[in-house]
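For reference, the chain that follows is the form predicted alone, supplied as structure tokens.
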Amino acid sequence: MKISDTIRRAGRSLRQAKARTLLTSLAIGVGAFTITLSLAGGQGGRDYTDAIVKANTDVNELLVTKKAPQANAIQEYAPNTGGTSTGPLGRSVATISNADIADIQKIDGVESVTPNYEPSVNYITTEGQKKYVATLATYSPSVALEYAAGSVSGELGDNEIILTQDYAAVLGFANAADAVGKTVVINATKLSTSFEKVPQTKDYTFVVKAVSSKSGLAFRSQSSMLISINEAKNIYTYVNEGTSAYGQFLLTSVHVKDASKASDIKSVLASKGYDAQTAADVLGTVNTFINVLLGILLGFGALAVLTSVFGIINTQYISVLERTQQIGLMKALGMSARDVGRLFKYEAAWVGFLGGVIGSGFAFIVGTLANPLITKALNLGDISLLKFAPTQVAIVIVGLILISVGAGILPARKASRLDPIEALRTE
């Protein structure tokens, strides 16, 4: 008997018991729904974290810190050459000195080393407005930003600043576009080791180049205003020069010439006593968390599929019992035991196929309807957290077909071993 004829006959047999076939398919469809939706969430989550990392980090950049000394270890004192400072809770925190920066710069493949100049300032204001506490960060042209008004192409000028929408609003500008081209003043206080009655302060005037908008990806634009590295260094020097904190950095950015060599340079830095983190490290950490959640959800889906397997076995056994005379007649007319067994396996395959299509199709519909709601609720812009890959859906359906065929092996074997004479005599 041709395989195509057997498949068609299996389909006709299932149509004769539509209600039972549908209920069994729905049982396996629950597992297909859970697995498909989980895979879509995992794919969308990985794409989202990848977009976040690319928007907030540079693939050619390593964030480097000095390895902290072991607890209770006695450290040699070395003034102005980098060492340790007291951090939160009295713990020692290793710092990077100018000598360390020069040492890192000599590593083969390193293009530049930039300390983390994020100076502490007092406030920001503009003419006729109140003073507001200010937070500054350095601008990097390689990190993506979304703008509510204006834009920056290439490097940011030393007298230019990127405001956030919140700062543009409190400083009294009519809107984000109104702020572009206007001037703002940032005030900083010079730290001193002596007790001065009147501390020295200095005003820095900036022209607003652009206003960054809130984004689901570019986190660095959410709260800090951005200035050029040169201007950040100038303010940092004014604030800290002459103090013990001057020239001591907790973090530095190492820009490499070739992103593919970042991991090799990370190993070199580790051998020199530094901890380094690449964009791939950040992405790997986040994806590990996503994979754990994905594994849990897939476990629930697998449990649903396992439950449905017993339903398929039960359905197929009942089908064999109900069709005992029919099986005997088919064998008496010349149908081989192999073809009988194959018939019931194909019936199980049909159940798996229908369950996979129903479950995956329903998951696609739910995901398509839910994506805009999720995107709007989380302010993700054009990002969709549920991404359905045709290959993954096909693998789910094929996998469920194979599982269903496996579940139908025992009932198929029972049917193939029936004696035709005994089967025809069955009432």
Contents of the next structure:
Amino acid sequence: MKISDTIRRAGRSLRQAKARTLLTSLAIGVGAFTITLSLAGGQGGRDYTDAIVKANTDVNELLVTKKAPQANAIQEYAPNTGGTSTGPLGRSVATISNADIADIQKIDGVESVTPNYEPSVNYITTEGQKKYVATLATYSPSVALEYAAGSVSGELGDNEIILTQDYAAVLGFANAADAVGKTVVINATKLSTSFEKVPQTKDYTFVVKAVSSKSGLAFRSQSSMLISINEAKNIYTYVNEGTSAYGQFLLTSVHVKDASKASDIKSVLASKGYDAQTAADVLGTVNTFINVLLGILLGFGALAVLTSVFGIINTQYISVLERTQQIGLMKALGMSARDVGRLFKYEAAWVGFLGGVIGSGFAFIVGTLANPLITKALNLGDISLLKFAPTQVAIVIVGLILISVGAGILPARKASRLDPIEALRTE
Amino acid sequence: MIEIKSITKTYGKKQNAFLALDNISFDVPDGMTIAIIGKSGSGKSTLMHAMSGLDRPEIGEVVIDGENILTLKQRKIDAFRASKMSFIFQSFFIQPNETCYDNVVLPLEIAEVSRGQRRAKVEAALAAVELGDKIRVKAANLSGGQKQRLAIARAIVNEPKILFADEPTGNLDSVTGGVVEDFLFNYSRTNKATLIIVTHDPDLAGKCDAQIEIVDGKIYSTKGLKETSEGEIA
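The form predicted in complex with the partner chain is what I need now, so please give it after the form predicted alone.
To see the whole picture, the full complex is given below, headed by that same chain.
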């Protein structure tokens, strides 16, 4: 018997038991639904974190810290290799000194080393407005920003600043566009001022170059205002010069020439006693979390599929019993045992196919309807958290067909081994 | 030519052993219509199963056109049945939920007849049993006599040279039964096909060229048949 004829006959047998076929398919469809949705969620989640990391970090950038000394080990005093400063909870944290920076600079493939200045300032204000507490961060052209007004191409110039929408609003500008081109003042205090004297402060004037908008992706742009590295260094020097912390950085960013060499440089840094984190590491950490969630969901899907496997075995056994005469007749007419077995395996395959199509189709509909709601609820902007990849859906369906055929093997064997004489005797 | 050479078939084991066929031998020339008669349990159906290769007797040979089908591999026997034989049963065994076309095309699919030839063959077979207008009708909607005619159409669609009929009129009244008988004999005559009818109806048996009466697994009597030397006449 030709395979195409067997497949058609199998499909026809299923049509004759519509309710049973549908119910068995629905059982496997539940699994298909769960698996398709979790795969879509995983895909969307990975794309989302990928976008977040891309928007906030630079693939050419390594974030470097010095390895902290063992908590209980006694350290030899070394005055010139950078000190330790007391971090949170009183733990001592190693800092990076200018000597370390020079050392890192020498590593092959490193383009530049920029300490994390991010100076602490007192307030930001503009003419005729109140003073507001502010934090500053350095601008990097390779971190994607979304702008509400104005834009920056290439490096940010000295004396230029990127405000956030919130600050633009509280500083009394009519709207984001109104702020661009205006000046703001940032005030910083010199820390080394002795107690007796009046604290020494200094005003820095900046021209607003652009206003960053709130984005579902960016972390920094929501709270920090961005200035150029030079300007950050200036303020840092003013604030910290003369203190023990001056020239000691907790964090420094290392810019590498080739992003693909980032992990090599990371290991060189590690051998020199630094901890480095690449963009891939950041992404990896977040993705591990997503993968665990995905794994749990897929587990539920697999359980549903497993349950439906028993459903298929059961239905197919009943089908063999019901069609004993038909099997006997087909064998009497010369159908080989192999073809009889195939007929039942293809029936199971049809059930798997139907279940897969119903389940993933339903998942697609639900996902498409739910996407705008999820995006709205989580305030993700224009990001869809459920992404259906056609190849994944195809793999799910093919996989379910194979699993169903596997489930159909035992009933199919029973059918193929039926003695035609016995089968035709049953009334 | 079908040559049955001293076939013996036992059911059960040791003390419970039951001799269903006991050393039966006879020849059936091509194109002959022959009735195997006997009471139920006499072994006449077992004989039919042995002759068609559905069952394998422990001893003996069933030689069809010079080939002993009992020594063939199962796949070969299946292929042999698909191309040369067909069956009609007392309870029709048609698929009520399928159309007449789908019922009749089954043997063609099994025998892997090319798709282009199927339609014409099915139409011819249905026309031969006067069901040409029912091709798209579901088998469940046919009357009893029509169902058996449909079974005949299915049996003759691939033009078998040997046709087995197991109590073909057993479930039919005498009028519809007579019509069914006519179709069977007609097919045998026009196609020079061997027709082997298993029945306990003496009238139907009387219409055949030859008769074999089986009692307790042995040939009790024959009529119109030349028995081979190995055969035993009780």
